[in-house]
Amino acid sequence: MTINRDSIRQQIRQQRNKLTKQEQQQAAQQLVQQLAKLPEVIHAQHIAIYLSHDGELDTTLFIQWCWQQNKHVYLPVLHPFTRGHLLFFQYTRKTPMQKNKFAIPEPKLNSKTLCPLSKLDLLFIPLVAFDSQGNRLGMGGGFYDRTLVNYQQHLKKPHLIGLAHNCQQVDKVPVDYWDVPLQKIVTPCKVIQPIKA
């Protein structure tokens, strides 16, 4: 039986969107507690993350925690010239923002705040669904997969960690050869270290 990516996306997004505002707020608080204990987070100085959208686990409290810990935070920006790729720009309380074509806020382009992938210690990646092997199912745009296509060739590689609600775990995510597996997935209740088959 073929596992249909689109049907998994639809099913999990529906479940995610059923979460109440109170459940989302509680999940965001629990996420900070989980992440603050992770060695990868404790030792990281340059952290790329995303602003939550479409019912994703809210990252706002964690971003504020990072600022309080004097960590540098970066957000993805749609690449202006290379279609389907991402760049990462520093994000502070004073960063000028604009909405991209998906209506997601992103920092305005500024060469002084651009951070190359090799300088990042940690890269938090959004996902729609995940499994215990660390495979993620994204929204289908392929932005992170394209951006990370040469990831293994970097001498210094950021840790790749997925963030998700507990309800986003599935038995098996269909995998393609270009998919980059995650090193960990963190939910409000647990940290999942992928089991490699």
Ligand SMILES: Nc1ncnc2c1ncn2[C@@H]1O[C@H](COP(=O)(O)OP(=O)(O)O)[C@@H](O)[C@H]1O
Contents of the next structure:
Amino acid sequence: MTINRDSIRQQIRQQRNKLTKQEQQQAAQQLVQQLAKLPEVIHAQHIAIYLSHDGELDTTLFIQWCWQQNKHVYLPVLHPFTRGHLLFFQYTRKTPMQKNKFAIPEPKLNSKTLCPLSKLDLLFIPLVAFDSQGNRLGMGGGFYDRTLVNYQQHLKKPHLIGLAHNCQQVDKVPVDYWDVPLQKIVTPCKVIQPIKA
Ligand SMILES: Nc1ncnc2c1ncn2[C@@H]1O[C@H](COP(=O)(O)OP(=O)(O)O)[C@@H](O)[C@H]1O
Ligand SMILES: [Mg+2]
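Can you now output the form predicted in complex with the named molecule? The one shown was the form predicted on its own.
Okay, now the whole complex, with that chain kicking things off.
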């Protein structure tokens, strides 16, 4: 199972990193167009997203669009005490940033801008591979799975939406009991909504 997961990760990451700068720029623009018409986005005031790396679909244009729309944007930060978990902090043009151990910039810890999961309307989740059923394979850290463990019990919970390039779709993602499925996946040209059995 692990070998299978790792080989999918390796293969898709390679594909994703082959996209040219131009293709990435076009994808980022198309993503804004897709997201701007999504009901979950239109109705959201508090949106958590992430800064792209490793060939991921570029989220910066969409973040700027959110700011223009006066929506509040939050970014994940590695939890300082609970290993393997994430916290979400507000992100504005003025937020002081620092690189985490993966060299990904994140907001500096600030108790005033910490946002509990229950306050988020929408949580965009990065992924390496996805399938038509909303299953998600991440980079292998399990950060989102751990952070969202009790998510189903929350009275108020954010919509969970994955963002990906089209080339990240696979026939079937191998899932385990801890994997949290996505409600939708948005790519530059389509919205994938799993059919509930
Ligand atoms: N809720 C959880 N509690 C404890 N460990 C977890 C949890 N979710 C994931 N993990 C651990 O994190 C590791 C990576 O998870 P995985 O789902 O493969 O990563 P990703 O979701 O990033 O692809 C796994 O070894 C798994 O046991
Ligand atoms: Mg997982």
